[in-house]
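Next up is one chain by itself, shown in structure tokens, the form predicted on its own.
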Amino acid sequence: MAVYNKGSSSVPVARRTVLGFGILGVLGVLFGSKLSNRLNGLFSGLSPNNPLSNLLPGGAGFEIYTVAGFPVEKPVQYRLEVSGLVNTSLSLTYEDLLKLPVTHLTKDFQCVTGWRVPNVKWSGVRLSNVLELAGLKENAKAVLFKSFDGVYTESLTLNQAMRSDVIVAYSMLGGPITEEHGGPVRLYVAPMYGYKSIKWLASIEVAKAIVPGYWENLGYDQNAWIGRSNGRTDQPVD
């Protein structure tokens, strides 16, 4: 019997499920999202409480994690919210954020699990430009994030979140964001590991102090400092 770690607690694994999650993996590198969405379509209805649930083979050579199926939002329907100690609350429209500057990255994907995808191309918009387009009140000091899955939420400081290399993104690998990924629109926070880089993102909110997310409430670290934090020896990708 093999366990797969999700946050602080374990959950048994057959030694058959683990084998055939390797078959998939491997699977899904070789021939990419056609797969992998047929693969999500098959296990996003199960229970958070499935392990099946927790990790699916994805393109590129990304593991897919989610513990509430696959969200489905159009860029035409979609709406990014702004809010909180903020001068002007904001509704953004995926239009909206394509005629926002643009910042072109090409950085590591680290997931607090071990595994890298390198060199991953990501186009988005500054975090610090949504930011600003708002206005920043005296007394922020955090930025929160919730998901439109309902379930995912995630914060940084102030100080992390105007960093240049931290983009509401909605480009990845050449092409825009898929569903399986967190498309249209998700987070990336480069130099942090992957789980705070919140998918399916929904709402940001500027805040006076941290809240921990989902994560962070299952035993991960509040600043996910690739190398530096949550027991791991990994190089920083920054």
Ligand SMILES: Nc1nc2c(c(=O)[nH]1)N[C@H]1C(S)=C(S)[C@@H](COP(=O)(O)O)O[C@H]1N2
Given for the second form:
Amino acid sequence: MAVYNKGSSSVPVARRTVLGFGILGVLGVLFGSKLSNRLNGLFSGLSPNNPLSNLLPGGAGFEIYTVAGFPVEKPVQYRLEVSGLVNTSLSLTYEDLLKLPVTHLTKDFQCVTGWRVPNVKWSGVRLSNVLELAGLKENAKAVLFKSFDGVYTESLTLNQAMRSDVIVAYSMLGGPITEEHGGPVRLYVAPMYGYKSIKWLASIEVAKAIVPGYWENLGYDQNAWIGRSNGRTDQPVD
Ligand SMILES: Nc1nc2c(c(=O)[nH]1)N[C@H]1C(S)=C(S)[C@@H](COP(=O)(O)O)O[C@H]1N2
Ligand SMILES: [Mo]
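Now show the form predicted in complex with this ligand, given that the preceding structure was the form predicted on its own.
Let's see the whole complex now, leading with the same chain.
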């Protein structure tokens, strides 16, 4: 189970504490529910090259993070609510998202605590496409995100949200996003650290100003651009 918290020696105390509680929560979930059966099944006799091994915690090098358990939402029940400073509020189904123009990205995933997964395949809809579908009001300046875990939040400036490498993702690692990775739908903000990529995406609200997200309230940067020393080559925008 060490996978949940390796390499975090430089992490601020607040975060270590929260992750510590997270680990207890995760263990509770793993050993207290059907997930444990599923994982036991997967652990027995799976070679690391088996595509199913992506379902394991840390599959393909990811560490599974959650600050509030593992909410379950089946694709058929899933809705993405888009509201706020838009001309038309939307309630998009999973099918609606699949019908919108698809964007594929192959990019690294970099957590601010130090681990990185190179060349991850992502597919989804550009956030800008979703926002254009709703139609932005003139005073729109920021985009706020909520997770259906009921706790995690994030936000981006409108300029950041409109970038072509920011997607509402429904596929990663070559298949649908698993429950553990924030399925059926999460955000993927390619040029920023992993904490921007909110899992179990429930709602998008267009607003006048950003609102600091879960980790930003605990001291992390709102502008979470991956450092150039970590391989980012493109231009940040405010
Ligand atoms: N809802 C939610 N989204 C989240 C998090 C979380 O705890 N809850 N952790 C963030 C952090 S810090 C990282 S690095 C990535 C990890 O994604 P993974 O769990 O798919 O590896 O999710 C981000 N999105
Ligand atoms: Mo992270």
